[in-house]
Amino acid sequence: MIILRIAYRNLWRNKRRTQLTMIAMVFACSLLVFSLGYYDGILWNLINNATEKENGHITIARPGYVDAPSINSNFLPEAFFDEIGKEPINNIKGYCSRVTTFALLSSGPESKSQTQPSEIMGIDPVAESKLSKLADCVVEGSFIKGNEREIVLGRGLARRLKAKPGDEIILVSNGADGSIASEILILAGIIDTGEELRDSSLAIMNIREVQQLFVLGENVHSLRIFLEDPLSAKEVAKRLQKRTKSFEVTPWHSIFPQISSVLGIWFGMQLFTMAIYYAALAMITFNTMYMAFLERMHEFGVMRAIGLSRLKLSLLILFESFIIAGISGLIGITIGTAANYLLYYHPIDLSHWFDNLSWGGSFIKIQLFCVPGWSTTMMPFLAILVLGILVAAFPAFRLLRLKPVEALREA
């Protein structure tokens, strides 16, 4: 198309002006792509820290258990799988069985012993190592390896018990049948989940040992489902709930409502961020385009006088702006996306200088971590194309009403 070719050639008649305009657009677009990726990184940090350690993305339990846990509200895992059938459900990475109960833990010699209430969580170490990130939270000693009488404590609980790896921990509680449950355990390691309140009561043991100690047989209190995409938890939970009537299927959104509420306004926050970035860019670009339009008024008058239609003249201006926006946008999203991928695979840890922030039952790890995605890439690109059209709209409108005599007189 000849108008498009002319538009491209016109851009380089004043290289400095075109280059300065493009630099501003490239900088704004790349910075916006990076910013949106960083904001998504904060959101993913919140979700992952809340779900991928101990909670999972979906919880399967008896009705009412999530709100009011009870040692007697247990079931055989096979009962759930038999009820939902063998039809596969996409996006599921796997299942982890959990047993949760409460006990008193003591440590130290009898005359100076420390006693604290704790939440005992029985886990399958093999399944957890494949799906959850509990083992990554160990700060002292080691995680459960499947040996007998092993226990892992949260950092706050270990501090209150004045216990260190290798110490004996005495457990006392009641079994599911009302009997006394007691055992002498060996502290294998200490974990730090990043949630101080949680770490002050959490104790982890092998699920088989907890089942035996609390007379649960092979029953569990919950199944935790881990997904490929945490944001699809609601949809997967609905599909599972339709297949079962005896169990309650709870997505993480219900367990962490504060984090879930952020998702509802996240898209609006992204649009607001784009508006801030591009509002300043629009003023700069419009000023540049309009000045170029006024400088070329004589040229436009001549082109109209030799027979070029008003519509084609307007299209010429629109194409020039569109080409600048398109090239700048492509360069900008390339730079921004490259930075996002770099910080996705190699995040920069800033926790040495800043403390982690707790919020909504999770915590935000202070790090430069970005999540690349189609939305964070394409929204800024499409927005800058629209911006390119809008800043040229007024000059293009004036050209539709341009009279050659007046244009030559103004020059």
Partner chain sequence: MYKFLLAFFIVVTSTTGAAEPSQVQAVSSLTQELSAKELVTKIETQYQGKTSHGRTKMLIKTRHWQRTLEMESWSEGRDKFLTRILAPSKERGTCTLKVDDNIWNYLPRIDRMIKIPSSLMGESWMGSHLTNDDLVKENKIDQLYKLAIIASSTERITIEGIPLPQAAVVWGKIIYVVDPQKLIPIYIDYFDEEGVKVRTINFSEPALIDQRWIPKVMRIIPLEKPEEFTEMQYIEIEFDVSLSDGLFSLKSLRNR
The other form holds:
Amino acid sequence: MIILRIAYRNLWRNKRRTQLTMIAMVFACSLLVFSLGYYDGILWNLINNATEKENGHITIARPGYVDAPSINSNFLPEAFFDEIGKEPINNIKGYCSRVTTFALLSSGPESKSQTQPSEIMGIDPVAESKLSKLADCVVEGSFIKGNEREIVLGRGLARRLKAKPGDEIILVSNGADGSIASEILILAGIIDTGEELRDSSLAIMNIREVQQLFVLGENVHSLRIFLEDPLSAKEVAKRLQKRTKSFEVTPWHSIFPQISSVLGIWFGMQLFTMAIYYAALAMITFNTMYMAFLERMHEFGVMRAIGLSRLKLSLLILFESFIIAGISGLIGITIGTAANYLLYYHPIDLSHWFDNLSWGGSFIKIQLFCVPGWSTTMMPFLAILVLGILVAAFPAFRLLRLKPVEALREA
Amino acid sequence: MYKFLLAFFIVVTSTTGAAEPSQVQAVSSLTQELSAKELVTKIETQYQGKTSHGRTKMLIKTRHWQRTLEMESWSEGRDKFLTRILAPSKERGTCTLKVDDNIWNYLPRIDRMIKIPSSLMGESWMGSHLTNDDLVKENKIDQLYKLAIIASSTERITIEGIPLPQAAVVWGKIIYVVDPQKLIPIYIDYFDEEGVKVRTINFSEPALIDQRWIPKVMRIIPLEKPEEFTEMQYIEIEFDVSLSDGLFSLKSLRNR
Amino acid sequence: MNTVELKNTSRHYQSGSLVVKAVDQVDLHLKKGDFAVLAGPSGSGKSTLLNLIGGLDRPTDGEVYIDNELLNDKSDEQLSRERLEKIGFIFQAYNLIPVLTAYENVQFIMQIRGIPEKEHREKIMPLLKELGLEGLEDRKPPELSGGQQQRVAVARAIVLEPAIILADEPTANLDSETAVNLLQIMKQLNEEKNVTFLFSSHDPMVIEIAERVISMRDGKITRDERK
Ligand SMILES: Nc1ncnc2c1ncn2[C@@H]1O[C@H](COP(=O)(O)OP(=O)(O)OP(=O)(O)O)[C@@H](O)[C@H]1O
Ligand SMILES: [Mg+2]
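Output the structure of the form predicted together with its partner chain; the preceding block shows the form predicted on its own.
To see the whole picture, the full complex is given below, headed by that same chain.
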């Protein structure tokens, strides 16, 4: 289409002005993509510091288990996979099997031993090392390595039991069949999850041993799904839930409502940032575009005189702006996304300079970490196209009402 | 669970061996004039043999499983009590010792003893519907509650018990129904602080042993899970047996 | 049959309390094949008259016909269409779209007219050749001389064979040799293709070439003579 060709050629007419406009647009767009990616990075940090430590992004359990855990609400992992089909979603990093139950732990010589109730969490050390950050929370000794009769205690619980790594820990409880379960364990390490209350009751063991001790066979109490993108947990959970009635699929949102409540604000903040960036950009580009527009009045008059309809003439100016915005937008999101990818794979740690922030049971690591995302890329791109049209809307409107005779009189 | 168990043992021990027939008669005729507290004390103390030795079956039924334990037990007075699991074989040798307000468990599989700290007295005993607390407090109703007769007939007397301020009791109220003729409990209802009935213990199958009535069966029903219960039944019991020295000691737990 | 017919046509401007009669009660007939010049001093109303004939401006009074069609009743969009199909415009300067080549400038009008792409070249190339623009077709206006630019404008005006070509002082920015040269080319087209031309000028050398001289003064035609 000739109008498009003219529009495109016009961009190179006043190269410097077009370049300046484009630099402004590219700058704003790439910075915006980067900023939104950075916001998401903070959000991911916030979410994953809470979820990936232990909980995972999605919990699969028998209905009601999450609210009222019971040793008897167990299932064979295969039963779930049979129902759902394995690997239904491509952004799944993996699954962790968990068994959770209660037991009395005691330590020290019999005459003055300490006894404490505790929540026993049976974990698969191989899966956990790949997915959760539990092992990173060990502050003394080591995590479960797969040796016999290992136990890891929360810091508070270890303190109450007056136990150090290497000490014997006695476990007493009732198995899933009501039978008495007892075992002598060796304290492998002490863990600090950052939640004092939890650390005062948490004990971690190898899931195989817990299953044996508590007569659970191969059954587990929950499967924890770890996702690449924590923000997708809700949709994924919804999709999974649609395919099963015998399991309850719980995204992290309902387990960490405080963090979930940030999501709405976050999106608002992103929109607000976008509005500010682009409002500034609109003011700059409108000016240069309008100047260029005024200079070309005579030319518009000629085009009208030789028979170009006013609608097509308006389109011309819209196209010009749209093309500048489109090209700048493409370059902008490319740069912004490249920066986001770079910082996604190689985050820069800033904790030497700043203290970490604590929020809602999680803490925000101070680091330059960005998450490239479809929406945080496309939103700025689409918005800059809209901006391109809006900036040209006034000139285009003027062209609709242009009187050729008057335009021609302009030298 | 422990509470009921102990209560049951005490009831069993006292009815079977402690009292003379003439005493029974005397007590029966006296009940009308007795105060509630005297009545309960009478029932409870007359069940006290000096010592006892017996065998019991405990049936635990929950939504998910059901199991039967067979136990041998010894008691001395109100405050000393020892029980040892005979069956199933997996748990054979598991012991519970109560001396005064303290409870120890012995686990033969790992050859270790564990003292139940006061904070865990509310935990289930051996997976049953009894708690450790029940073992300690069940036989002290007359000391822990302010008792009052709220209804009475020749067949049954209904006593209401409100915990005394200084008593660390988990219940808000109990209703203790006794048979004044046989001098045995019929049932006890337990209410929480809000006045909601949360547990019932039924006593049944009274048998005349050594000229005393004793209920052979005791069933504990937690009302929030009415399909569940723990039932205890005695198989045999003897009273005023001579018990070896140091039976109620930590050492004997391991040596048994 | 008249290609252009003005009946008692006026174009008055109201500026404050003053009425400027740029064109005042003009009657004019142009026949097919006319090669006419509008002569007159500055401010006499030549441009205004051309704009009225081309449908760029509307008369305040009287009627304008092109090919016996009354322009007065037509909407802006229809006038656009009319200009595209029946009228070729050539202005004093800056006639061309600066970002398009000579060829594309001519092509532009064919494209907006919706003529199939394959017909463009065979029509444009001979025309450019005829106008002495051979080899310059890929140059953009800034790379062409004033005379060359005006010849491209002539090519664009003529390529769709309009009923009339209106040229408002097409030679004003050219030296007299180039001006005469351009006029001769236009004259040649007029003779060969029987294209009707109406152009304005106050250059006697240009007026000399015209076959019909229409003189204007103060918005009125004072003389109209054929040679
Ligand atoms: N928009 C306008 N408002 C008021 N007066 C106008 C307007 N346009 C033209 N005029 C007046 O109309 C008259 C005719 O103008 P026009 O441009 O037609 O003259 P011209 O013959 O083309 O002159 P020139 O040879 O200088 O181009 C002039 O007096 C001019 O001042
Ligand atoms: Mg003029």
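The structure displayed is predicted, hence computed values, not measured ones. Positions refer to the first chain, counted from 1.
Look at the two-part rigid motion between the two forms: Val99 and Ala282 go with different halves. Annotation: rigid-body hinge motion between the two forms, rotation of the minor part against the major part equal to 27 degrees.
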